[in-house]
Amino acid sequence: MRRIMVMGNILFLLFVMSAFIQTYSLPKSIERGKEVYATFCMNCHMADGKGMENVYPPVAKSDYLKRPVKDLINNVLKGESGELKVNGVSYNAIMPAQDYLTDGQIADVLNYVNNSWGNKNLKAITPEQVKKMRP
């Protein structure tokens, strides 16, 4: 009887411990990126990825995210500016710093860029990678 109530205790709290252990859901992320996209990028990016030719970068099937996750969550927080390469073209334009979004908000819109129009990157940015790369 003891021992049942032992192993009893035991399982219960690791069923307690667990509850605190959480996973990072990229589908999910996904997800919600695609409205944070929607509302944030999309005007210069437009809604297939391509961007504008000449002016606005495409993040669809984009070498420019093969960069270092870090470039990336940079480019997000502080915006860029100068010329851009991207699969092999110049581009000019200014993107403002985006650093007003949450860090949840830019994870997923990257996790959402970086697994959409071609792009596969199964490797989630999470909110806490973003959070380090704050000033």
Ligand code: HEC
Given for the second form:
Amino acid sequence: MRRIMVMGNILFLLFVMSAFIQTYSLPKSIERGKEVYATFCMNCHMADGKGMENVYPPVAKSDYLKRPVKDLINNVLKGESGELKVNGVSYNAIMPAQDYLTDGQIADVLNYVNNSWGNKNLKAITPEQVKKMRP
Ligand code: HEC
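Could you please show the structure of the form predicted in complex with ligand HEC, as a counterpart to the form predicted alone just displayed?
Full assembly next; the chain just shown is listed first.
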């Protein structure tokens, strides 16, 4: 009897804990990121992610996306300027900092970019990672 009660308490505790521990859903983040991209990135990087020849680099199948996560987060937080090679092509334009976006929006848009137009990266970028990179 006592053992059953102990078991019951443990199960109850696990149940309560599971309500607090929510795993970050990559598919949902990608879905939200689509909106963020359409509003804040598409003007330059275009709907198909291919950018604009000699001006805006592509985010579709971009080799830049293979860089460490912190580089991707910094790209959005601080913007990018100076000469930059993407897929062997040089660009030299200015991407303004997008630091007005929330940590969640930045994680979402990067997860969307990382998983669209043939890009694939199943390792989700989380808002916590973005938060850590803010100055
Ligand atoms: C005003 C135009 C503009 C907007 C808006 C913009 N970018 Fe950029 N982006 C650029 C330019 C220009 C570069 C390259 C800068 C350079 O030449 O150094 C760049 C570079 C990048 C890169 C690295 C290179 C590559 O193509 O892979 C990524 C990733 C990126 N932008 C993602 C985003 C995301 C995500 C957003 C929206 C939150 C965004 N950009 C908004 C113009 C823009």
